[in-house]
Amino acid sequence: MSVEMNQIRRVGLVGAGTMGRGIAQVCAQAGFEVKLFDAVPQVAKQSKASIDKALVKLIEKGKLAEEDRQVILGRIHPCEALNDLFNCDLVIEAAIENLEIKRQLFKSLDEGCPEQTILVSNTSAIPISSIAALTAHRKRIAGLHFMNPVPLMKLVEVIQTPVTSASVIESLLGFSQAIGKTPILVKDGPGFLVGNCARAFYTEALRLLKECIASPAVIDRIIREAGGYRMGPFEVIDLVGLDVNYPSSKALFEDSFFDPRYQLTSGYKLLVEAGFLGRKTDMGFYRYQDGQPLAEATAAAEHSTPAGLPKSAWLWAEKSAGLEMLTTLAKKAGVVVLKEPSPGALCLVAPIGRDTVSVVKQLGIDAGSTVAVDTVYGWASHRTYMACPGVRPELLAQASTLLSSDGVVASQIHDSPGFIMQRFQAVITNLACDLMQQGLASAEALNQGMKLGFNFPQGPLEAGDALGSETVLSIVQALYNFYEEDRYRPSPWLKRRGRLGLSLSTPD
């Protein structure tokens, strides 16, 4: 039996890196005594004065009174042992991610503290069963997972096996709030939750690289500026470390018996190999002068040459909606719609989930003249335009002219099925929802979970309801048929609610 949460008052902390530290920090000023242990000599009496320079940062913004530092500070005891935190009541073990090292712990943890003490592991990906096989109380042991960085990430995965009690859930739902958190329940599994489905957000990226659809720079400026990331995935990558992001995701696609959806690129394990590992080493995806990206590295460069605007254009659209996008837009600029295409004049086109020769050779116009646009993603905001091998080059500039002549930014990507927005949304929204068909959370706690802990616009769920899950099928479903790659099958939770119209969250 575990303890109940009022009785939670000694919080143990194994690993007093980044992690551990930003945990005993939150503990602390939460209320929680803290025994703080390193198996590094002095590793832990080092985070105490790092967390009390963190408080200082705190007093200076205003959101911390000088009387309460040394409060909490009190309430943090480095240890010199670990057999110090066997009269916790908690104990977090947030060690380096190995799997042997981990299970050692568990079983030094599991013979030496009292049976009611409950045992998580803050680890991102190994799974909890894993972690606990070596120990004798498995019911006592949960997955604790929070977001780096502690103190200012609201969101915490409380991983449950199929063996650890419902007290012990009860328990760490309840610590969770008390250090104010918010807490997701998930089922244990490599990768979790947040870990699993944000591996799409880097895999497709990567995908879109590897092609030449688009470079870096251009591909996260039309997910921010079209799609409402806060970051593109290669700003996010760069930022947190490619030492960091390639073993995690590397690790996931081999736990994962090497399933397509996690696949990464050799141009990814070329600049790792390389020792171009993003901010901390002026060099990744982007150039960097002292941890600071260089003016070129952030510029969407536009490809076409300026032109004049085209005398007139025949329109063609998959959705009377955007069709709509395109009328208006011609005729404020002063552009003849034409009924029907015409030799010579510029076809401009806006496909769902296809690339420009699929729409070609559908509608049997003129490749030479064609040109697509997304009027599905940054319309307002960022509009993303491609056309066929072998496009005149003057009408591709006067398709350039004509979109982003009433002032939005308009960007040249290469051909590509479904831009580079729709199939990446898509594709993120695909994976939730297979995520949701092996129940490994409800679908409030993958909105929440995707939104709080990796600061998505939307939840994945949300974010294909707002598409609408007949189009999210359709990009998904165009995607696999153009490729006819495993990598973009589409999820059977998917297919069952796009085909019936139904919002993705709805349960089965």
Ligand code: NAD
Second form
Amino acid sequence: MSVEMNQIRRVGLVGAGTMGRGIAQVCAQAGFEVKLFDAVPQVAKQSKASIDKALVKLIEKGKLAEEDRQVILGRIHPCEALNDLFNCDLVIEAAIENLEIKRQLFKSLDEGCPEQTILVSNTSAIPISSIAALTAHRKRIAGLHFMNPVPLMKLVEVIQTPVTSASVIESLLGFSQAIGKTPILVKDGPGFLVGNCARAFYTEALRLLKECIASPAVIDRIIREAGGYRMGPFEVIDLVGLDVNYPSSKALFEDSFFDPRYQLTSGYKLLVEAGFLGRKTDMGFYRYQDGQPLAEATAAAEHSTPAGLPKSAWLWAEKSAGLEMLTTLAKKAGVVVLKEPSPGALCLVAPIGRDTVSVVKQLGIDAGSTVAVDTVYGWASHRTYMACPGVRPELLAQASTLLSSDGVVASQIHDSPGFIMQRFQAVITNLACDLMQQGLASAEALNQGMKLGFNFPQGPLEAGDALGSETVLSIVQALYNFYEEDRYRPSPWLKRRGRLGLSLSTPD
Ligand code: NAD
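Given the form predicted alone, state the structure of the form predicted together with the named molecule.
Okay, now the whole complex, with that chain kicking things off.
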């Protein structure tokens, strides 16, 4: 029998680096006794000193009472040897991300700790089953994946291997709540849940860049301003470092047996090999000076040359709501709305999931007169428009003027099925659907995990429901039809719900 939640008193931490220190702090603040061990002498003591500094900051901000400082510090006990942790009720391993080191640590802990002690790893991405390979008592082994910075991030992934006992999971869910975290239950596997689902956020942006649909600054800005994401993917990668993001993304691609959904680009590899690692080297997807992005790198969206408004335009949209938006804008700007396309006049179209060329071919209209605009994302905050190759420059410029005539910023991109945001969100939701199909977690856990663990504005299934499951399916299907690549194959989970028009959280 493993210890139950209410029997956990002493928590051992193996590894007192960034994560070990943060976990020790939140445990001690929640009233647990903490034993802290690090392979490098003095590190555990230094970590206790830096926890003290963090507590002082909390006192200065009025978030902690002065009298609690010494009580909390009194619960943290730096240790000299791993053996000192053997009498803990729960041991959390937060040593460096190295499979062999973690396997040996778990072997020693499994041999040294009484059978009821719960043993967990805080690994970012190594499957727990693999870390537990040299142990004899596997039922008590699980994952407890905290997010960085631990004191601020609410989410904890509780990772269950095929043999972790239900009582251990119960204890870990209760323990996570007791230290003020929101736990989600996740099945063991590469990248777990948040790390896995987050790959679509990076890989679709990389794909857009590879195809020269727009620059990193434009892609990031559209994802922020039209999509509501707090940061764009290239900003995030530059912040965490290409040397951190690239290997973990590559590992997931390899661990998935090269599923093209996780595929990276040679342009990304080139930056890493050149040593352009993001903010830390003043160069990544952006250029920086003294840690600040250079103005040219964050320059406003790309525009075609300013021109006057078109006198008239023919409007078409995939959905009636889109046509209404186009009509209202044109009328407000005093542009005559034509009943039929007319030679020399602008054709302004609002497709869903398709590029301009596909719409031109379907409608039989003139490629040189057609400009497409996204009415699904960013209509009120940041518009995205694109045109066929060979579009007449004066018509493109007129469209640009019309699209920003009410003061909304409009960015021009190159022709793309699903513009930027439609395909970006659809690809993320499609991967989330596939993780549901694989039974990785519940729909609620998936949505909550991505909001709390990765700052998504909405859970990926919630964002799909906001669009409508049929619409998400139509975008992914259109991408698949256009590219004819497995990367864009719709997940069976999405297909079934999209065909029936059901919520993406509907269980099987
Ligand atoms: P870190 O480098 O800051 O700290 C790791 C510590 O482990 C170091 O102090 C090192 O001396 C110690 N260590 C190495 N081998 C040891 C051993 N055999 N026994 C005891 N201590 C040992 O790393 P970190 O960022 O704290 O990451 C720790 C773990 O948490 C990794 O598995 C990492 O993947 C995971 N993680 C990190 C983050 C993050 O953003 N930093 C987020 C979630 C999970």
